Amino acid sequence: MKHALFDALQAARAGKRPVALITELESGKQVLLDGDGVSGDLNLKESELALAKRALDGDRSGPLEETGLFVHVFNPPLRLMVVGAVHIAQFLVPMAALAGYEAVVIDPRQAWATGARFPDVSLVTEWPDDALRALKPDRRTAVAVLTHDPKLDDPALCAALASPVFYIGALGSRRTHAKRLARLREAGVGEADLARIHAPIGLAVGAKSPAEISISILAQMTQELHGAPPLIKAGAAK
């Protein structure tokens, strides 16, 4: 790898930007895909560039089919931003860490957001919308809104909807969510954005306990991350 390309790759990784190194196996020529920009000594066809972007979005390194190219994806860690230092969060955060997420818990209620309740977890005690804007959630970020308090949930949802996060979930019953949607509409949130909110949060697996609810949330996050279709019950008509 040439020095200039290596330096560009290291800079992108230090900045936690998703990048892909594409190598032509026959010649050894390489190009770095960083956002919509490319740099290097390899000229890619539009079709090859599209395949490389798809691999980057899917977090998949390997040969690009029928191109003679190999793509090495360097994606920053997945992130989970949990709004609400509640009991469910105490289960969800360590589960998400096992799945490879860097988690942060956001809650201005400092009696809840404590190191005793969340050991070795990044805690932010600013107001949720301010915290989310400062944290700059990206397309590799999931946001779980769990406070069940409109004063905290609504600003958090507005901030999350203004970002490209791949997942937004909000705790609450269907009735609670209907009232939430009405408030957000009054605040000027459009229908397309409202449709991005998963509520009641988590896959419908009959979860009851905080641990089970956390499992259902992480499963739904995984489903959205990989673009998997909705689950179909065994024996259901195809």
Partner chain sequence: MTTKPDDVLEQAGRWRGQGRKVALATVVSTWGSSPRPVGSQLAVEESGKMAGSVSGGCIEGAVVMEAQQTMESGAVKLLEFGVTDEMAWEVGLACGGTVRVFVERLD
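Let me have the form predicted in complex with the partner chain next, following on from the form predicted on its own.
Below: the lone chain, stripped of partners and molecules.
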């Protein structure tokens, strides 16, 4: 890869712009697709450019059929917005970072959302619905609502439901969630939206500790992200 092209790729990644690097595998010639701009020593046909753009939009790296070209999509990191600067969040945030998420913690209660409890974590102390709207969650974003407090959780869920996020999870027992659903219905939230909320949050792996609960939440996020059915152990399905 040419020096200048590598620098352009890294600049785009640092600027969190979605870009695609297209390589002619035979020659090694390359072009970087960054918004409407292209740079590099590879000239693409219109049809190839259109296919590459489609791959970028669909977040799918791979060979372009019968062209000898490879499209490598570089998307900005996935995002996780955690509502509630609670004990579980202290485990969930670093684990999510390892899994490639850029996490932000939202909690207007400043006794919770402190730098001492969340070193090097991006903290937002506005009300959850305002905070979420300002952060513009998209379809590469997950939202985990963990406060247990309806006056914080409910506005957070409503704001999350108004966005195309790929995952919404809410902490709380089945009973807590039944009451939550009743409140949200009362507030006019439709059934299709309510069904988007994963609650009790996380896959059922018997999680007890904050770390284990974080694992179950991340596992469920991963499942939703890739649209995979729940794993069934070999031999267990009869």
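In this text, rigid core is short for the largest set of C-alphas that superpose within 1.5 Å between two forms. Positions refer to the first chain, counted from 1. Because the structure is predicted, anything quoted here is derived from the model rather than measured.
Q. Degrees of turn, smaller rigid part against larger, between the two forms?
A. It comes to 46 degrees of rotation for the smaller part.
Q: Look at the Cα of Glu66 between the two forms with the rigid core superposed and state its shift in Å.
A: Looking at the C-alpha of Glu66 between the two forms, the offset is 6.0 Å.
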